[in-house]
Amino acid sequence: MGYVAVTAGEEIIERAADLFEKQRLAGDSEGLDVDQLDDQLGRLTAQAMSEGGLYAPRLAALAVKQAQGDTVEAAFLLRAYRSTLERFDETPAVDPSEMIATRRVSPAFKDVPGGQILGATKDYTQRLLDFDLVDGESADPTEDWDLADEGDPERLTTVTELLRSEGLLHEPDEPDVDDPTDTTRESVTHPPERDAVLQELARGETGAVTALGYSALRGYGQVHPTLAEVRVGRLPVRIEHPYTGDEVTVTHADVTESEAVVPVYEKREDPQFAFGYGLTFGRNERKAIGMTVLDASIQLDGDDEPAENAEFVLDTIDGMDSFGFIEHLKLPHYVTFQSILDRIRAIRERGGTAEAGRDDPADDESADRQPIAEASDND
C-alpha cells in the first residue's frame, strides 16, 4: 500500500513537478540516457527490479533515471507499470541448480564440488577511491587475457544438496496448497505461509531487509548462519509451447542466490540443520544475504526478537508501505494538529496550568500575531 498526494492546486503540482525534472537538467554535464543506466549502473537497476517486483532491467534504467537514482521511488514506479499490464501465463518453476553461475563463493566448504568461482567482484580489496574515473573511464583491465574456450558450463552441485543426501538438512514442511500464493494479488494474512515470506522478503526494501537481518546477527535474535554459497548468474525462463506443450526457454534472467544453514539444536536425538533461503532479481549479495537471515529467523515462529516475528518483518520491510507512511507526513495535517492543539490547551486550562505558562502578553510582540493554526476549507 502506498500513499500519494492527490488533492492541491493542480498548476501548483505540475509546476513542482517541472522544478523537480528542471533540478536532473540544471548541471552542465551531458544528460544520462537509459542505456547507460542499464549498462553501467546494473547494481542499481537490480535493486529497483527486485523491488519493484518486475524484471525489465531497460524500464528500471528508466525508472531510476526519472526517479534521479532514488530507489524506492523508482521500485514505486515500476510496481505502478507492472499494475498496468496483462498477465498472459505464468512460467514453471525453475530449479536454481540449473542456474549459469558467474560467481559461487562457499564460507562453508574451501572445496566445493564446482569449485569456488570469484567471479566479478570487490569484495577482497581496499575501499579506496579511484580518481582515474573523475576525467573518464578506465581502460579494461581484462583486454589482454588469454582465455580458453572451456566449453559449455557444468552444473554445479550446490551445498544444501551435498546436506541433504546425508540427511543432515531438515525438511520442512510440505505446504497445504497446491499453488504459491500471489501476494502481489492476494494480500498477505498473518500467520503467512513461507512461499508469501519468500516473496515478500524477495520484495523488500534492500537497507530494511539489511538492517533487520543484522538485528538477529547483533544478538535481538537467535539466528547467526553459516553461508553454505553466494552465487550470481542467470536462470533460465521457460514457457510452454502453445503448439506442442513443451517447455521452451525464451530468455534468461539474472539473479542472486543466497543459502544458509543453522543448527537445530532442539533436536539432540537427531541433529540436523534448518536453513534459510534468499534470491533476488539481479546482482544483490547484501540483500540475498539478508533475506536469508530473516526466513531462517521467520521460521523459529519467536514472539520476542523482532526478526523472528513475520507480521513485525513483513509490515516493515516493503519499501512502498515505509516510503508512504513516512512520507505522508509532509502532507497536511491541518485539521489533525488543530484537534490535537485544543486539546492540548484544553487540558491545560482546567488544570490551571494555561496562565501559568503562557509570556506576559506585555512582554512579548507574538501576542498580537495570528493563530499559529486554524483549520481552513483546504484541509
Contents of the next structure:
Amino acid sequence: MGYVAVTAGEEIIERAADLFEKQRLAGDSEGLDVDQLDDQLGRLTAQAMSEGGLYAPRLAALAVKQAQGDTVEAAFLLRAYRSTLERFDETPAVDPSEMIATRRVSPAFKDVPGGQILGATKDYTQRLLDFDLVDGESADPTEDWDLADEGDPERLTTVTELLRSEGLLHEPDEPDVDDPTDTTRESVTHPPERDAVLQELARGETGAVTALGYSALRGYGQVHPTLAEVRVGRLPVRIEHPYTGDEVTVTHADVTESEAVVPVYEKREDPQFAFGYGLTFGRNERKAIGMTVLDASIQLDGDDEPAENAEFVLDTIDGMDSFGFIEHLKLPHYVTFQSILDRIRAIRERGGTAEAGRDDPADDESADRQPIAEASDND
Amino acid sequence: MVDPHDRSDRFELIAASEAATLARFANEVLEDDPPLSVRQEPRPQLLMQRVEEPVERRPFNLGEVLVTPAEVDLAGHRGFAMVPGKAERAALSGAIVDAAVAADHERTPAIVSALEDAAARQREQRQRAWAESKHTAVEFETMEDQQ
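Switching forms now, from the form predicted on its own to the form predicted together with the partner chain, please provide the structure.
Full complex below, order starting with the chain above.
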C-alpha cells in the first residue's frame, strides 16, 4: 500500500464540535450558569487558574463550562486567551506574610502565634456521601453563629519568622535578582534558577505535581518534610499608580501557601533548617504541598531520584505540554505509521521472515529488540 | 481611613466598586456632554504577580492577573482606573469617575459617598470573613488532668 494523501471536510469537524456542544446541553436540567461555577465550584476554577497561570475567576468559570469540566482543557483555554493580551506591568514583589489568611494550620508548632485557624475545611471529618445534597441545598449552617467582633484581619506571624527570630533560619543575603526569570517569556534552561523552578511549579498540573511530590515521600527521594504551615488567603495585587507613584491595590488574589521544614541538617556544617516552598493561585492545598516537596527536592540537586532532578520534574509537570503531547497521539499519524509499516516489512523481507512471521509473531525476535516508534517533537 | 479625594485611595475604592455603580455615575457625569477623550481604551491586560519567597527573600513570578485599565481626559482632568478581570465598561466608567472627582464635578459628593460605602462594605466583608475564620481557631486542651 502506497502513500495516499487524504483530506476531510471542515464541515465534519464542525459537526463533531456541535455534537460536543450538544453533550453539554444534554438532559432536562437547566444549563450551568457561569456565576454558579464561579460561586460553587471554586476548587475547579482554582485548578484551571493555577495551571493556566492566569488569575481570572470568572473567565476560569467560563473555561470550565466550555471544557465541560476538563481542568487541563480549561487551563489551556485560559493560556490561549492570555497569549492574546498585552502585559500592563509586573507588580512589586509582595511579601506573602501580608496575606489576609482565612485558614492557617501548622503541623509543626501546636502553639503557633496567631493560633491554628482551621477555616473552611472538611479535612477533619469523615468522607461520606451527603445524600441530602441530591434534593437541594441545606440552609447555611453558619447562620446562627454568634461571632465575636474580631476587628480587622490580623497579620499572622509566619513560622519562617518564628524560626528566624530564634536564629534557626539563616538571614538571607540580599537577593541577587531584581528581575526574576519569567518562564512565560523565556525558555527554562538547565540547571534552572530557583525563581524559574518556583514559577513552573506554581503553574504545574495538579496531578503531576502531587504525584512527583509523592514519589519523594514514597522513597524515591530524601525529602520527607514537616509542614511548617499551610495557609489559604488573599494576597494583594498592586501596581504603581501612574499619577501618584504610590503602590495601590487593584484586587486581591486567592492563594494557597505551604512551607516545609526539611531535615537535611546532617549534611551541613551549620545545623539549620532547609526549606521547601509552595504557592499557587486559588484553593489547592494538595498542589501547594506537592510543590513544596518538589522545591525542597530540587534544591538537593540529586541525579538518582526523579523528584530531585529539576529537568525531569519541570519537563513533566506542565499540563499544557503533557496534555498536548499525550493527546496529539490520537490525531492522524497515517504517514508516520505507513513509514513504520514500510520499515518493518522491509526488515522482515530482508530477514526472510515475511511469510513465517504471519503465522507466529513470537518468532520475530527483532521486533522485541527494536523500538518501532518513538514520539518526538517532529512527529 | 481611606479618603476618596485622595487619588491613590480613590483608585482602590473604584477598583472595589460595583460595575453598575460606576456606570451610573459615569452616565450622570456625561449627561452634560463634557469634552471627553479616551487616552487608553479599556482593554483586558495582564499584571505579572511577583511574590517574595520568604526563606531566601527571592522574588519570583507567581502568575498573571487579569485586569482592565482605562484612562480618560475629562474637560482637561485626567482619570485612570484599573479593575479586576475582563471588565471594559467598569474600567472606562471608573476612569470617568476618577476624572470627575479630580475635576470637582457637581456629582462629586454623591460619588464620594458611594465610594465611602464601597469602602465600608469591603471592610465589613473582611471583618466578617476574619470573624468566621477566628471562630474556627483551635483551643487545645491539655490531657494531663485526665491521666
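Positions refer to the first chain, counted from 1. Every value quoted in this text rests on a predicted model; they were computed, and no experiment measured them. What we label the rigid core is the largest C-alpha set whose atoms superpose within 1.5 Å from one form to the other.
- If you fit the rigid core between these two forms, you'll see the Cα of residue 345 move by 2 angstroms or more.
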